[in-house]
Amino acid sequence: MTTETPEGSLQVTDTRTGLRYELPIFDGAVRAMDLRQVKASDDDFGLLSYDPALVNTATCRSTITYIDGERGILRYRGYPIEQLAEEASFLQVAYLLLNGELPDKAEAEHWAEDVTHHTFVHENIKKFIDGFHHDAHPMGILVSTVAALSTFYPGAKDVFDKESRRVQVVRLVAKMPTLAAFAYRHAMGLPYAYPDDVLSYAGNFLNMMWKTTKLEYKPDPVLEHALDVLFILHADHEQNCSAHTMRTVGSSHADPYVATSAAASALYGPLHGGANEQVLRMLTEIGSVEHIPEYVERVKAGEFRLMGFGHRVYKNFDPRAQIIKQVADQVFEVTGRNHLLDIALELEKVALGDEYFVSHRLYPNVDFYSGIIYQAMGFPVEMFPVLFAIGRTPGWLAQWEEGLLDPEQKITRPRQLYVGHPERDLDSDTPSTGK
């Protein structure tokens, strides 16, 4: 429990009783438990806050990621995302999220070596993946296989042992690309390509995805860099659905493998990790630049949403979208221009010039361009949430550990407002229970 001095207070008058209460304000918030003193009678449980989907409820204090949605700001541990995407590698950003500071040269080298050492998976994992049907979704395979890792490393259950946590964190960051690539190659009926210790984190993933009969795979440096940047942009994003899931499962002191599997399951949903796939479907449905005005009018008429525009948090430009747009230009210089990019660019131009979208503060988000880039690089749409999961893993783990070590946290157990039947008795008019 924090002992800081409140910055002010909120005065509340309960019109049911006429009683007045003063609720202290800390960090721009009132504590929900302080509402419990507001009672209509002595046997009243106390006032609850009702907040479906937690749209205006802070469930934790965090030092990891800062977002200012009004001004389009995203920072990891205080560093602007624009600077990290330009100056740092994904592994350096992962280290930052997990340790609070960027690594120096020696720390960066040791961290990279540690991750590289753990990229290989137990041979029985391959047998486990082989048990999936040939057309199994790669995200389903990833979710299941990450959970299965818990049975390979039983020591992971000692979540309050610092060294054990460190080892499991390294293993998860290292093995996610391997499991992801293996899931893809299983679905394609291809033999598994093992990690290459010489390559970078992103380059090694491309190697495990695309390597065929050549002894060595050399990733295109532009595509390798683009993927590294995309991983950075996806590395963490405050208390989103999957991060909240990671913390919730972690609050029961579950090991990081099953917690990560749960977070990846949340990411699997089309409203979270599958959003960029929906953008691709929309652009394909539009078909050509000429059809954009008609499509926009149908959106304004309420027939459907404009996918890839707007965000629960950002009420301005998503800073990640600005960076991805630049990455897209670099990627298409290598892969050739995708006609969907022309549609996307014109759609963005039309929408941002339309008062309807400007007044509703609907700006392109990170999903608007990421799917086009992934498609241009050769990834099938089924792999999009898998790619998201790889990048998000260090963020999930940072959230998990922060929640685990937070003395204010307990096992997550929200309240509910019961609106069902009052007490009632079985009688002759009630259908038989069969007993």
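The form predicted together with ligand CMC is what I need now, so please give it after the form predicted on its own.
What follows is just the one chain, with no partners and no other molecules.
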């Protein structure tokens, strides 16, 4: 419970009773629980707030990520995303999200060593992955194998033990790329490539994805850096669908492996992390710039959405999308230009000049360009949400731990407005109950 003095109050009158109430305002919010005192009669449960999809409800107080959707601002622990993408590595950013401060030199080295040391997975995990069908979606494999890690580390259930939490966090950050790459190799019928501890986090992931017969895999430094930046851009995004899932599952004190698996499942949907996969499919379906006007008309007619456009929070621009465009230029210098880029650029131009998109405040989001880059780097579309999940893991874990240690939190249990039948009795007209 906060001890701050309120910055003001909201005075409301219940017209059912004529009673007046004063609700204190803290941090620009009234507490939903303060509504409970508002009752139509003595036996009334008290007033609820109704907020499907939680569009106007703060579910926690957080110090991790700040977003100002109107001004296109994204900061992790106070640092602007532009500066982090320019000057920090993904592992440093992961440390920042998890610990609140950037690591100094010694801390950074120790953290990188720790993560590198835990990149291997138990050999049984390989057998487990072998059981999946050859065309299993890698996101399905990732979600299942992350949950399966819970059975390998039963100590993870001790969520209030600081050291246990630290170890599971390291393991999860370290093993996500390994599981992701193994999922890909399984689909390709390739032998699994083991982690290489002399490589960077992103470089090692590329190694596990692409290594063939050569003894050592040397990642292209431009692609390695681009992937690192992409991971940074995806590392956290405050209370989105998957972070909220992570906190919700964590609120029952489930271990972080199953919570991460649940968060990854939430990410899998096409309206969240599955969007970059859908963007690529959409650009491929459009096929050429001449087909764009017709496609845009169909979007406006409500047939389907323009994938990679729109955001619940950003209403002017997505700062991540702007950084990604620069990364795209660097990547295409190495890989050659992805022909889908021309379609994407023209589609963006048409949409941004169109009244429908302008009035609905729809702008390209992070996923509009990320897929084109991933494809140019050689990743199949099915791997796109998996790449998102690798980058997002430190954010999920930071959200999980913050929620767990917040004394104001308890098991998540929203209310509902019941609008079904009132009580009724079974009678002779009721279809057979089988008894």
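Numbering follows the first chain given and starts at 1. Quick caveat: nothing in here was measured; it's all calculated off a predicted structure. The term rigid core refers to the most C-alpha atoms you can superpose between the two forms while keeping them within 1.5 Å.
Superposing on the rigid core, is the CA of residue 349 displaced by 2 Å or more between the two forms?
The answer is yes, as the C-alpha of residue 349 shifts between the two forms by 2 Å or more after core alignment.
Inspect the rigid-core superposition and answer whether the C-alpha of residue 108 shifts by 2 angstroms or more between the two forms.
After core superposition, the C-alpha of residue 108 moves less than 2 Å between the two forms.
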